[in-house]
Structure formats: structure tokens, C-alpha cells
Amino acid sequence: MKTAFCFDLDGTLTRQEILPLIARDIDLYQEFEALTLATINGIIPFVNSFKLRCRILAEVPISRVKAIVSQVKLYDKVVQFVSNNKECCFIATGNLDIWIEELAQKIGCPIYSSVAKYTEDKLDGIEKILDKADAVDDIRAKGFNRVVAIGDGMGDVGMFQQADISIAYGATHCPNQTLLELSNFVTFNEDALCRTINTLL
């Protein structure tokens, strides 16, 4: 059995959530926050939700980003374990590529992502939302007759639907009831979903 893991960005491996943070540097952290929860909650579709928080986002420089992205906080031992298993662990996130290409480099693993228009240090849109199904589809395209998913939020559902193992994860957000109804386990805290995940390697 060759098993790959595909892990969720934002709240899973990071503390954090990206967009509300880049948000915060505009004034516009509680709103972005409200819109980031509804999201999750599968209030807002993802693909409506992103395309119009990016479109606000636009006015923030993408160096400016990238900064802020630098510093956002990680699970460490969720990270730890992908950097050990770099050779079968993926992020997919609906994030764009040009926002979070050093967190992913820093990170270690192959990442799936959407893909931004820009000219030199401007967002001027979007050329590509991730559909998290077309990357699971690509990982067992490797070779992988396994697929662990792990993930918390509406984003993730197709993600979920697709692999032969699902994980929620509910450290930064309470994982979604439709998640939660995919997942074959539910998980609070690193420490239980570094020793689920480790269990399947």
C-alpha cells in the first residue's frame, strides 16, 4: 500500500488563517474574519468567497503579502511530519501561488494551489481556483493507491469526497458538519492528529 497524505493550508498546517491575516493590514480584519467563518461553514461558497476577497485584496502589494505570509504561525509537528515524508505529502489550497510560494517552500512538500494574474508587485486577478478533487486525482495519478486527506472546512469537501481516508481537523476552527460527516476520523489537537496520521503511513 503506497499512501500519500494531502493536507489543507490554512488552519491545518498553519495557525492562522491567511486571508484575515493580509486583511488586517487594510482595516478590514473583522469583516474579512466574519467572511473567512462563513466560508468554512459553507454559508458562502468557496469559489464566490475567494474571488471576492482576492478582489479586495488586490490593493494590498504582493510583496506586502508575502511578508505578512512569512510570519504566519504553523503546527509544528504537523509540519515536522511532512517535512519527514516529504516524498508522500502534498498541501492543496485554495490560496494563490504567488501569496504563498516561500510558506510553501519552507514547508518542503509538492503544493496544488490557485494561480494568480499579476504585473510585477500587483494582484490583477485570477487565472486558476483550485479544485481540491483535480489534486487528489493528480496525487493517485503518481502512483499513490492511498489517499489521506486532512483538512477543516468547506474547501475541503471535495478533497474529502475524493480520498480513501478522510481526517477533520478542528484545532484553529471546528471542523464543519458536512466535513464531519465525511471524515472517517475527527481530530482536536496535533498531538492526536500526528499520531492518527502516523498510524497510516
The other form holds:
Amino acid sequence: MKTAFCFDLDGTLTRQEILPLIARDIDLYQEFEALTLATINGIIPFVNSFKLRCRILAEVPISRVKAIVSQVKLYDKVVQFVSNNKECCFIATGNLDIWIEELAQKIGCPIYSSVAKYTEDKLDGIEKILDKADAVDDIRAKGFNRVVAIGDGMGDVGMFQQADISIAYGATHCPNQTLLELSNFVTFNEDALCRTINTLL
Amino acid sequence: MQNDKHAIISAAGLGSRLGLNIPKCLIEINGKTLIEYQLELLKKVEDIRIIVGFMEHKVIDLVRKIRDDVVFVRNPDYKTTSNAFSVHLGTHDLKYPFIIIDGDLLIEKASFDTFLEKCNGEESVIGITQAKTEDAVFVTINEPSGKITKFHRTPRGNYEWTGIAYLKNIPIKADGKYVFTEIVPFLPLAYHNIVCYEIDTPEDLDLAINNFDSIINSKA
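Next up, can you give the form predicted in complex with its partner chain of this protein, since the form predicted alone came first?
Now the complete complex, all chains and molecules, led by this one.
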């Protein structure tokens, strides 16, 4: 059995959601929270919400976003697992490549992300939003015959459906109902998640 | 005690014979639920997994208030699958020996503690108790060897299978009918006598309540 692990980024490897942190920089934190809540509650579809959020954040220079992202707190033990098992760990995030490439390098495993359109330090729009189900297919095509997905939000639903084993991780915030119902394991704590993925190695 | 020890509590079932509209592990006796008593007994076990199904949110919400590092294993097919299937879900990926416990048991601390001491990686240990339930699966003990040689429904015996065991290299298969039938091919096995009350029926619940003081307030 050759097992791969596919991690969501925001709230799964990072202790904080990244986009609201950027919003705070332009004083739109509360507005962003409202939009996030509307997304979680299914009032606005995930893809539309993500486009809207990126459009709002486009006014923040890319270099500034990178500086904010570099400060984001991580789940160290989970990141350690990824670092120790680079050959079978992947990140799948809806977040934009240009914003998180350095964070991904720091964590040190291959990453699937959405693709930004940009001119120098300015975000122009989104080239492509990642469908996380495609990431799972791509990982499988690399020769892994079991894919374990780990995530916490609506953006992870496709990944959970496509994976062989799904772990809902509720350490940052409680996983939503849809995701919970698609999961095989539910963990709320970094140690519990690490124990679970270690048994699946 | 090994750090890599796992304990798997099976709490997915409907508990239909009891006629309470809650999972059996949430039955309250003397102000505390069965699962709370069990988690107290397992304080020193690092990896606790609880298999959830029927009213999973209620179980998850309560357990999280007590211990946040529990791993919940979901059995969404709890209505149509056996307890053995639930145990399979929670155990088939584990590389080390593990303890299994039915979530509908009220267990005495002293005898459970001595059982835990026997869970040391050497051999499997089957938890037995003085026969008292209606639907008991009895065990035959071979006195000279100190091992269980048989599980049986008839004839009645003095001791019954508890649903508690420490299993080393004994897999519980997905299509297993009962957990004990999965253990049968590995007999004879060591045993340990644990004072405990399984709660399947209203009569079982009365019995557990009547014996509560002797079970829970026993000296460790």
C-alpha cells in the first residue's frame, strides 16, 4: 500500500485562516468574517466567495500579503509530520500561488493551489481556482493507491469525496456538517491528528 | 505502560433494546454518563478512539468537553452493520496491540486497573465477568492452563465475555458477525476477571444502578 496525504492549508496546517489576516491589514476584518460565515452557511458558493474575497484583497500589494503570510502561525507537529514524510505529503489549497509560495517552500512539500493573474506587485485576478478533487486525482496518478485527505472547510468537500480516507480536523474551527458527514475520522487536536495520520503511514 | 497503547471504545450502535432515545454510552448513572466513567479509567492511555454512529454529534460534543485529544472514528452505516464492523473500522490500521471496550459498560476501577497492567504487549487478554446478562456469551476456562478455551451461548456458565479485550495480532475483520467470533480462531487465550455491568436492557440498567456504589466507589 502506497499512501499519500493531502492537506488543506488554511486552518489545517496554519492555526489561522490566511485571508482574514490580510483583510485586517486593510481594515476589513469584520466584513470578511461576515463573508466567511455566509460561505460556511452556504449562502454564497465557495468559488464565488473566494473570487469576491480575492477581488477585495487585490488592493493589498502582493509583497505585503507575502509578509503577512510569513507571520502566520502553524501547527508545528502537523508540519513536522509533513517535513518528515515529504515524499508522500501534498498541500491542496484554494489560496493563490503568488501569496503562499514561500510558505509552501518553508513547509517543504509539493503544493496544489489556485493560480493568480498579476502584474508585478499587483493582483489582477484569478487565472484558475483549484478544484481539490483534481489534486487527489493527480496524486493518485503519481502511483499512490491510497489518498488520505485532511481538511476543515467547504473548499475540502471535493477532496474528501475523491479521497480514500478523509479526516476532518477541527482544531481551528469546527468542521462544517457536510465535511463531517464525508469523513472517516474526526479530530479536534493536533496530537490526535498526528496519531491518526501516523497509523495510516 | 507503553506509549503506543490504543483504546477503542465502540459507541456507534442504536441500543434499541433499552428504549432510550440516546446512545447507550450517554446513559447517566449518578449524574455522570457511562462514557465519562470509561474515559476516567483510560486517563493514562494516550490514544483513545471512539467509534461513533447513532447521534454522533451528541457523543462528540460531550467527549470533547472531557478530553479534546480523542480520535472519533465514524461508522455512518451503524444501522446496517455489526459491532464487529465498527471495531474493524477503529482498529484495522493499528500496528500495535489495542484495547477494545464496549461503550455500554459500567466498569469497576480496581479490576480494570489490574487488567490494564496485563496489557503490556506480551499477549492478548480477554475480559470476562461473573455471568449476569440475559444474552450472555459464556466462556469456558481451562483451570490448569489459566486460559479461555471456548465461547458459547449454551450451556450457561459462571463467567461471560465482557466486550473488553486486549488484542495482539488478532484482527477484527469487516465481515465479522461478532467480535468474539473473530477471537475464536485464536483460542486459547489469557483472561482477566473485570467487575462490570453491560447495559442492554432496562433490567440491566436497574442492576447497574443497584450495584453502582460497589462498582464505582471500590478502592483501586
